[in-house]
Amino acid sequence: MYPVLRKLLFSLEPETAHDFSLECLGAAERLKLLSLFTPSVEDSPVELLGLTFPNAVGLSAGLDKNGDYFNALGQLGFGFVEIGTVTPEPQAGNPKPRMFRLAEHEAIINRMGFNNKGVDYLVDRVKNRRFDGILGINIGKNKVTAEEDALSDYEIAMEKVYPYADYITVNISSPNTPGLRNLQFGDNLDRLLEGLAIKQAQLSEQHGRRVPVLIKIAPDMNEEEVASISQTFLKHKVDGVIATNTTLDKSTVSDSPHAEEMGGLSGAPLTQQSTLVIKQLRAHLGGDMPIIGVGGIQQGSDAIEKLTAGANLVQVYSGFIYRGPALITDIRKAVAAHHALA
């Protein structure tokens, strides 16, 4: 059924199609119709981060920025859903158009710019949680906040989402907020992780529960940079890593009419690079630190490659837009078969 729906959606401007499809999904959930379209697949629970994930397949942040649709999305078979990126204050994001389909490459370029209604709005939505899987909340800094003041924005957002999140993701790798990726390196990363650890400890004591904090990184690093960032993660004993965000490298889509658009590239062209970063991370981090693999998962075999490279869980985004709910089922069956053979 989704291929027919996709033809309709792809006739619309990408951001319009995005908003329309989510509204339809939300309506279907309210009318209790989603179960009619979701195949039943036996859960294969994964214990990680002190949490029990019903299965290893999650939805990446970016699709549901404000927490409006996670209850509906969760009914499609995801073991975990990550909402956001959310910032302390609402912001409009970059001017439109800011999302582009590269259908011939099964890819998307976006320069959304952390458009969201602010953390207070998201928290109000999460209070109406019906999704019984794992809920991650992805936090970022406002565009107007200076790079040297970034920690303050992350602390504000972390404090507000902490009571409602099963885990928190710190996004320091979006290419669409000026200067954000500078937080991934050197003294900037050191200071940020130190401050986040202090805040996490305070909130853990205050709420009587420790919420894991993961760091989301970019794919545009060489192995020396991956080694350096890994050592910093180990030094500060971060709970886990999400690898990777979108890429600025458009060389694989140079034949596309959208190849020169500014923004991050996601989808099939990112598959190999994100898997390589996961493999390098695992080599430098050792076997204990959790890694969630994301980037170019278009079919079950792509997910298995991520797991084989060292990921513990996987997330989808662009592949979900191109293939729909069938992708979730495909990955879950592939992962179950993979674990059965392990």
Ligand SMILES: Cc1cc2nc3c(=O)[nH]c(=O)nc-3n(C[C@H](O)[C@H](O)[C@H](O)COP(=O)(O)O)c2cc1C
Contents of the next structure:
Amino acid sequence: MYPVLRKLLFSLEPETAHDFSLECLGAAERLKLLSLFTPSVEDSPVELLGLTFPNAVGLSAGLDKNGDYFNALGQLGFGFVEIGTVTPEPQAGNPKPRMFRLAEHEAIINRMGFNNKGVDYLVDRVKNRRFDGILGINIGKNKVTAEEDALSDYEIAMEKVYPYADYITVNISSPNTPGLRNLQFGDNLDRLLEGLAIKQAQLSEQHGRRVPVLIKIAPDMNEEEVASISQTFLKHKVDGVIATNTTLDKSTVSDSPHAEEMGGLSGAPLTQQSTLVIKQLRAHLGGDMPIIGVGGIQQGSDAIEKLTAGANLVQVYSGFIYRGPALITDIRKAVAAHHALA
Ligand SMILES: Cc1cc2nc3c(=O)[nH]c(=O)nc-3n(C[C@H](O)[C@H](O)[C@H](O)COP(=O)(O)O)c2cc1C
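Right, and the form predicted together with this ligand of this protein, after the form predicted on its own?
The complete assembly is shown below, putting the previous chain first.
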């Protein structure tokens, strides 16, 4: 059914199609129609981060930025859903258009710029949780917050989402917030991780529950940079890594009419680049640190490559736009077969 629906959706401007499909999904959930689409694939739980993930396939951050639709999205068969990126204060994001389909490459370029309704709105939404899978909440900094004050934005957001999140993702890798990616390197990263660990310890004490904090990184790194970031992650004992966000490298799509658009590229052209970063991370982090692999998973075999490179779980975004809910079943089946062989 999705190929037909996709024809209709792809005839609309990308952000309009995005908003419209989420509205429809929300309505279908309210009318209790979604259970008709819930895949009949057996759960294959994964124990990680002190949590039990019903299956290894998650929805990546950015699709449900405000937490309006995670209950509905969860019913499509995801083992985990990551909402956000949410910032302490609401912000409009960049001017539209800011999302572009490169259909011939099964890719997307976006420069949304963390458009979201702010953390208080999202917290109100997650109070109405019906989704019984794992809920991740991805936090970021406001555009107007100076780079040197980034920690305080992450602390504010972390404090507010902490009671409701199964895990928290600290996004330091969006290419659409000026200067954000500088937080991935050197003293900036060291100071940020030190501050986050202190906050996490305080909140853990206060709530009597330790919520794992993962760091989401960009794919635009050479191996030396991956080695260095890995050493800092190990030093601060971060709970896990999400690799990767979108890429700034558009060389693979230079024939597209949208190739010159500013923003991050995701989907099929990102598959190999993100898998390579996962492989390098695993080599430098050793076997114990959890890695969630994301970037260009368009079919089951792409997910298996991420797992073979060293990821423990996978997430999808662009592939879900191009393939629809069938992608989730496809990956879940491939992962189950892969585990059965292992
Ligand atoms: C339109 C769009 C918006 C996104 N917004 C966010 C975001 O707010 N926070 C975030 O961490 N990642 C965001 N991402 C990145 C995705 O979560 C994912 O890391 C990236 O797209 C690579 O996966 P994919 O190739 O399966 O799309 C966004 C991606 C797209 C296409």
